[in-house]
Amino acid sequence: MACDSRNKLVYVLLVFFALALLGSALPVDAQDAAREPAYRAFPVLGSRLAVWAVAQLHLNFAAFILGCPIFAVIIEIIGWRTRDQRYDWLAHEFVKLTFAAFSTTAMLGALLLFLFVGYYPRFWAYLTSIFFPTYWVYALLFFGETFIVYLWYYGWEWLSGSRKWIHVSLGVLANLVGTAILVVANSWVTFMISPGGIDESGRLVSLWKAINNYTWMPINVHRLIANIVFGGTIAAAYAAFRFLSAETQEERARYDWMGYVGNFVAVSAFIVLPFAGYWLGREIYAFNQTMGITMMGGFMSWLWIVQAILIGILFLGSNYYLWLGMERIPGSERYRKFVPPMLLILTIGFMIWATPRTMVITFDEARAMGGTHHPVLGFFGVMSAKNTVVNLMILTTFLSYILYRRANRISTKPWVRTGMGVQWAAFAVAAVIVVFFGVYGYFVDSLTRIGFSVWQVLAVLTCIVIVMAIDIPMFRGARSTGTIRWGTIATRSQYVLILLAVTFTWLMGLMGFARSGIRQHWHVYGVLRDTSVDAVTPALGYAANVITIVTIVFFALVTFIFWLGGLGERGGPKGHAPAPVIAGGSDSSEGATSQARPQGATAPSEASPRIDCAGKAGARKS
């Protein structure tokens, strides 16, 4: 508790610090502005790397706080209703993992904060211009945000029993305040993307207008489901190194199943990313088509190579996961058959999405193939082939979850059949719609393919909705196989789940610099020009090299937190109160908790696994 206050204090210090800092930025008058140098020396590493080391570090811990207390909330919400203490302990843990990197998240911002007054004096001299007002409401969030969270955080107990929906109001709130926080940050980021509000020599107009540019809107909603992408593989990394660490059973069947919801949470999330970046996209082009073609058919061109093999990672080993998770599920063998088409296909997805449209080649190679296109991988390089396999590869996603969602259970409704025959029809329906749309789009002009993309969004999330809302009805009550043996499930699924952390850490790195480059020498896009000796995008790998540094780091800072964690929980109680009953184990449907009971409720065997207050294993008499 100690070392919480110490910390609490310090980042308030920090932030009033960052106030302070902020105010001495204001913008001063012309004549003192054209003494102030534009630019300083970072020794070493050179000013435009130690601002984008920073602020990559910083962004990666803000992602994981602003989207680990969303699901923390969802799923305390889900306990609250059920009374199941199991969602309830979860939800507490996932706090605990945001309420560790607090501090680590306000001293980066901090150290950018100065790096960028110290270092970019005139470029901050003018964003402050514009953004000015912004700054204080920002402060404020903070503030806000940072109180409740404590509240939320050490409310925990008092406002539980009767009092539960005054600490489910304050995770609510902290999400509310959290979110808003963020948008204000990303009118920052975006203006300098897509300014609007200014006039021609780049004066305030209208500072509505600066904030809601082209780009706004979509990296809100971007960046919000990828923060909550981005927690749940981190809070399922960190479940896995529980996982791995584990001296008892009962602990691996705890953190296995504490790394099934994190997964699920993300992949959720994941399965409807690539549309909030398809909105990105189109904004960018309706902005600036220059830019557009700079990102998607100019230097950075490749880039996109790299981010499908590393979103085909995402996909392959997300499946794979639920794959491996199935096999400590009684009576999932009925659906194994399916394991391999839906193999084949995301396998040919991931081929057909990782191939490039151009390729570097040498003259003679070039007159061999007859042009810098190959006559037959070319028809591939397009975005129609690459839009149609990834919604095909989002279907078969979604696929693989709802048999893994089914594997233990048996529908008893009477229009069973009726159902999944629906279900069945959505699914080809919507694959149809996206490999026609995907075929056609070969034969229209380039404005009206881009369009083709919006009907094949629309297919698979109108499937996604049929398909779950028959499901959901259709498997409640039903009658189980067996109990999920949690705390089975092969060591290698943990360290699938490590990589999905890593993997999507740096794709998130390499999409912000995308983002970044296509400014090329401007600091503000066409309105404030980047005259450093580092006005220059750097190459790309150059720029995977930095990314990879940094997500390196940003693991070692989150694996000592992890640490932390559980050297915390070493020699005294574990958690805000007895650790929940998880079966796992047994080959027997024995034990714990089953699919076909009520929520909460546990069987009555003869001596069921309970981890009591300090942790250990003991036996309960029915």
The other form holds:
Amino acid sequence: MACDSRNKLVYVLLVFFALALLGSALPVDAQDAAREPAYRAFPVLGSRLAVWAVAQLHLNFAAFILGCPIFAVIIEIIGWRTRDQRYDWLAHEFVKLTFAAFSTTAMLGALLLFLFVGYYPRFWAYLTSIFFPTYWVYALLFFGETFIVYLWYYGWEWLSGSRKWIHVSLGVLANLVGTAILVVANSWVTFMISPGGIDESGRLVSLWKAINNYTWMPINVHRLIANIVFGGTIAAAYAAFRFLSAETQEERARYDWMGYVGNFVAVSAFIVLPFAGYWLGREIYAFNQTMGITMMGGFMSWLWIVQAILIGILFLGSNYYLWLGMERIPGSERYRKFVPPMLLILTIGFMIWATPRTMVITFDEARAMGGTHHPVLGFFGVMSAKNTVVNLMILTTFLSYILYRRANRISTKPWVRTGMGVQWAAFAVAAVIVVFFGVYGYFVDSLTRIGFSVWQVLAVLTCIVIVMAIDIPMFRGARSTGTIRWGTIATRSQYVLILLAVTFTWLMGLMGFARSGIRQHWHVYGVLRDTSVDAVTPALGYAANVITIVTIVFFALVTFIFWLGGLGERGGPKGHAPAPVIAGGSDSSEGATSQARPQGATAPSEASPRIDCAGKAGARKS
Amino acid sequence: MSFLRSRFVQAALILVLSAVILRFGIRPPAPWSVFTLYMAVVFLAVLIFVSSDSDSWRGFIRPIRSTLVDPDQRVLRSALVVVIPLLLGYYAYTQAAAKPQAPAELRAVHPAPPDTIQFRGKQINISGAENPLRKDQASRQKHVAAGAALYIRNCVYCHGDNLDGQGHFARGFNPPPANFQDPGTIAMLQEAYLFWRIAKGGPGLPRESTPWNSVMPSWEDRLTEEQIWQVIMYLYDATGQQPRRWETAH
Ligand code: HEM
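For the form predicted together with ligand HEM instead of the form predicted alone, what are the coordinates?
Full complex below, order starting with the chain above.
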């Protein structure tokens, strides 16, 4: 991989260049600052569009390279503790993707900085006057992150065996530093939304208060979780792509499994995202009522309709994937009958979730409704209804997963009946609590109602904990009805994985627009006005086009980068240890016995690929 | 009824049934935009339903395939080749034909309020403001009664004697007068928001609340500050709603 070191050089140079520019952006003295224009015009596209597109692309890449290592290290730890080579291979595969995207992220970041410095000098000078010390922290963290990830990636062989713990620690460290980077960058962007720590004239009073502004923590949490989901969906889409282009059964099995794990990670993180989102929404309201209303009820109403549809698609899609996946598990037929009712709940949930607060109506319709609010459907437009159905959809998704988990297992514990009884009761109680507070919410004032959402969330989380606490021991040493036939999943499931990744990327772009749009004609809300030609907030249709183009460019870049990364694989026996064989009945460890695995043998854990389908081992590629 | 066991027929039945229920089961009818949204979701769900396992998917595809390729389906096929383009053409026509009606609009019913307003030359804070009359619990009844009198005299023609937006004039206006009984109006707003709306009325609305101008009058010149707070108290009292409180965050 000769081009890697060249990449590294380019990248280090870029960062230095960026730092030099940073320094030069400081207003040296008042006269200099006065001579500097407030804005320059980016040729053809205009400055706003240029900054917008580059910022979003940078955000997408950054989200990926921060999200991916989080689960990569968890998977590595699983592999280390269970001594299962396959997990180690998978973790390495995920880090490989991260690694491939690393320099592009840095390049886009530097580009973004140039755009700010060059085209928004006054704004950038102001932000620098507040945050200059954090720039150094950021740069240092970035260097740290780079070296750690490099070591983590290249040291995989070197730090194996008895030195594995060092390697795992590197992974953990990479994540800590990565999260720190996110948190620092978030302080800038949240300051623009909800500035704090400054006096009336906008001068800095307390750097810590500027960092720890109203929306900082909620966005830290919301983004961190969203990044994990994003990392998961992109990795799963990559796996889907490899699955679809695979030539051997063995390869298909491997990438089927990888896609499954990626999706599993994404869904697990996804189900807590709505809670984090509501928290963020509340803090925005609390910071400034006007901004809250602009966001939820004002000119962005349409945006939330679109957001609701995208989220509905994510819910339906990830459940659909699990249901399709059940087909590769012998014994799952028992659970087929649950699919229609679960689908029904999800569909009704989706419809209520997407019912707009403010509807698009004609005059006659308004007349027939006796007002702008529909007397029946109006009930679905408000918080109580949304919270209720999103919690029910989360419970349903969790149920899908639980059924998937036990699809090929029959518990041999004497207390199964009680155990299952308690599990179903936990689901029922959680659903009842969620619905109760949802309905009761219509009879209390709004602040009490907001408090109710906490109880709904707690009910769902408690249910998840109880059910898992029973499920894990209940199916330990369970009787198997057959091993998972990795690689035999219907191809359409792989398109679903790709669809999920595209949907999520688009959603990210949309929410980025929401975050910027609520500031309206301000760079820093209430402090620094946007006096450029682009001060108007663009219409949603225009934004949607921009987001679509950015999403396409992102996927084009990702495909190209991953393709580059794949080139190394073809080069011969380079890089990491050979990929474990997952399909075809011969395998590095236990796979060989899987074909002969008798009925009633210990069931494999749901995520580890053991395949007993016919066919001989494909040639190893690396 | 082996006919009903065909996945294709099931899918078609679900679609038709849902369309009928959503179109005619909801009174007053759901706006067209919402109806199409719901149907899109149902359509997606039906696709998932028929394709969530391979047997079902094959069962669903079979009649479609046979219609497309089997020699004995020739008549049906030819009929479809004519009918489907015609239907699409008709749809295109309905979309393109000029209607004597204004197009559907998304109007921001609750736009963001300004932080402060000028009320008869005095600056009033909207952001964070409380109803000053609520401090004095003793004269609560008095204020509510005064508010009721003001409401009957000024607002009832439009907002109705049940406060449900069905006053005498209501049918003539677009947008229609607000229905205060609805959980989506005053129940989710702070009193200060109402103060702004009543003081400044339709003319005080920002652009996102267009294209149609609201007839809600601006009461600034006819009611005093105290009277506006009184009528607000009446609105909440009469509907049994609670105003939204200001949140203290962090
Ligand atoms: C199921 C629920 C939700 C999902 C899947 C979701 C997803 C996302 C994603 C992917 C991002 C982009 C994060 C990034 O750029 O790293 C985002 C950001 C954002 N979300 Fe959500 N969200 C959800 C709920 C909510 C809710 C309920 C609100 C507010 C009422 C909200 C407000 C925001 C805002 C303002 C941003 C912009 C902040 C930023 O750019 O990081 N979200 N959301």
